[in-house]
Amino acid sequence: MAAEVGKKYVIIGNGIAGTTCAQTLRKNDLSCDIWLLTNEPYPLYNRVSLPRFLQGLLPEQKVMIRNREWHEEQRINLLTETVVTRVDPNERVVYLDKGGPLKYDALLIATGGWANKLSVPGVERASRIYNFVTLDDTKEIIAAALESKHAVTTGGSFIAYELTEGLNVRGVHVTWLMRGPYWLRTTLDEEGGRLVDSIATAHGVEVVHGEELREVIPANGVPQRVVTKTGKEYPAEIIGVGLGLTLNHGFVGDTGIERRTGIVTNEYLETNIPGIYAAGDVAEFYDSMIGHHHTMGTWDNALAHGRVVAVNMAGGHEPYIDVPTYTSPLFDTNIAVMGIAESNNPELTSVSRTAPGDKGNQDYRKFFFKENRLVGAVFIGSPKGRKKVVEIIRTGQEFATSAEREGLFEVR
């Protein structure tokens, strides 16, 4: 469908969803006006590359994806260090903390989320307590790691793992605390969790389950040690926090936009208010692959959202149907999560197995089914067969018997 030319678009959030949307809008309509807003000082950078930057394996310039010149060439008005204070859906206006206001024909909210802060006694008297979401976070962690011998990381998320690995690679001894019985407990099971523990432990990380931080003991304005809820103490001059995100949609609180965990959209990524869309981490979108709404915090998902939502903001009617994937290094191996891999979803069943892999490593695979249809998978170790599994998920292939499901472990 041809775009309606000359429209005015406002995009809140310049991550991969927002910037991809802006780029797609410009490609399809040379005459439209595009405003791209971010509270950060940077154009788009690769958040997936931040762990390698933290480890010292990638220079900062390789993390950057876009520069200001690109936005000028594309005639995309990039406003950095700008905060949206209010959205008026009736007048179709976005109000800013400086400049503006901006009128729009279609609005995209792609604001991601805020990292949850550590909130225990002692944090108010100590620096060097870090979340790990932004480029600035990463720069500060690197500087602190160079002056630290001991670190404590807390959380059972990807971010907690990446913090743990990054600090370990930097030569800091890391104690990794998790409240749960194993890492990534909303995706893995006990067997997969034990494998991750063994990988981290083999690289010198001290992994501690069933523990949370109770207090930070500072000295001279920086952490000296931490105390857990069971009373154990661990030395730490730096603390890494991976306790999840709170999605950033409070600024639309009085607009009538439907919100639950995220901003609720249909399969076209449009909210209950015509002309207002959401994409990326902040979108609680209707996923026709599994037949219900959910949020998904992966780069691939946000990228695909950006492409689809641009079409629909310009008057199209394209549903979002995709198999997002997320891959991450796990020290000397890797993990890949494909599709819908939710252990805590009562509508899904799963099968898993650990088997000997290459170079003496263990390979772990877990497959998720909705009724008989494969909807998701997790691989730790060898990536062989990953593309085939993604295609099986995409085509909706069914596996009705145990033998058919067991056959998935042989896919290469």
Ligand SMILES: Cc1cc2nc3c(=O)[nH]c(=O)nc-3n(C[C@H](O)[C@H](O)[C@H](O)COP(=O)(O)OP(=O)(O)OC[C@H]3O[C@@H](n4cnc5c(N)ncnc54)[C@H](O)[C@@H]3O)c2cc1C
Given for the second form:
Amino acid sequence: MAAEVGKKYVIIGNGIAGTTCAQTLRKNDLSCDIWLLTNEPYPLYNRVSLPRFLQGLLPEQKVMIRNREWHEEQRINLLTETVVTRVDPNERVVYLDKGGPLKYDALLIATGGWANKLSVPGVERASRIYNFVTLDDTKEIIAAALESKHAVTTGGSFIAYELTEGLNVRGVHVTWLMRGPYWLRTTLDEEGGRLVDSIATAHGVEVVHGEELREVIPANGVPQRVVTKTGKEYPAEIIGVGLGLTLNHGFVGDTGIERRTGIVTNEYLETNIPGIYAAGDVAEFYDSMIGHHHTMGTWDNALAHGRVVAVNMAGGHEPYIDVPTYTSPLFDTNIAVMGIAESNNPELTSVSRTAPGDKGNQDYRKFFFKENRLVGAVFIGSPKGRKKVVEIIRTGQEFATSAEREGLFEVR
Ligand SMILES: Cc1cc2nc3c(=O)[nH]c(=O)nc-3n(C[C@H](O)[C@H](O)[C@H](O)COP(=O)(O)OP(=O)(O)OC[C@H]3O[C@@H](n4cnc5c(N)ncnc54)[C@H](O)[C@@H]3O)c2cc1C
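Show the form predicted together with this ligand, please, because up to now only the form predicted alone has appeared in this conversation.
Time for the whole complex; same chain goes first.
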């Protein structure tokens, strides 16, 4: 469908969702006016590459995906270090912390999330306590790691793991504190969690479960040690914090844009306010693969959202239907999460198994079913068969008997 001539688009957030949307809008319409806004100082960079940058495996240039020249060529007005403070859906205007307000015909909110800060006594007197979300976070962690021998990381999420591995690879001794009984509690089970612990321990990480930070004891403005909830002490000159994200939608205030955990959209990624859309991590979108709304914090999902939402902002009507996948190195092995992999979701049943894999590693696989349909899977170890499993999820294949479900462990 041809877009209206001269339509004006404003996109808040220049991550993969926002930048992909801008690129797709331009590809489909040479005459439109596109504004892409971010509080960060950089054009699009690859957040998924930050762990390898932290480990010293990638230089900064390889983390960058776009430069300013690309935006000029595409005629995308990129405003960096600019915070959107308010949206007025009646006037169709967004307000910025600097510069005049911007009018829009269609608005995309693709603002992702900001990391939750550690909030315990002592934090206010110490630097070198890091979240791990931005390129600037990563640069600071690298500089501090070069001067440190001990670190404590805290959290049971991907980010806590990435911090743990990054600091470990930098030669810092890491104590990893997790409140829960195992890592990635919403996806794995005890068996999978034990496997991840054994991988981390084999690399020299001290993994401690059932523990949280109670206090940071600083000396000369940097951490010296931490005290846990049960009173144990661990040395730490750096603290890595992986305590989840809070999605960035506070600036929409009382505009009437529906919000829960994220900004609520239908399967076309449109909010309840006409002309306003959300995409990427911040969108709590209707997922027709599973029949309800949820948020999804993965790169592939944000990228695919960016493409679809651009079509719909320009007047199209394309639903978002995809099987999200998340893959990540896990020390010297891999993890892949496909589709809806939620251990605590009462609507889902699952089967899991650990078996000997390549190079002395263990392969863990878990499959999730809604009624008899395969809806998700987790692989730790060999990723073989991942594409076939994604296809099975996509086509809604049924697995009624336990023999059929067991057969999934053989998919390669
Ligand atoms: C260290 C790390 C490792 C990861 N590894 C993986 C991985 O291996 N695989 C995977 O699938 N995913 C991974 N992810 C998750 C993935 O990076 C995200 O899902 C994805 O980047 C989300 O993109 P987005 O465009 O929705 O939001 P973001 O990339 O978060 O971009 C949103 C942008 O909007 C800006 N913004 C927010 N509010 C405002 C405002 N009011 N005004 C202006 N700008 C604003 C933000 O600062 C940010 O720049 C990782 C994330 C991190 C942090």
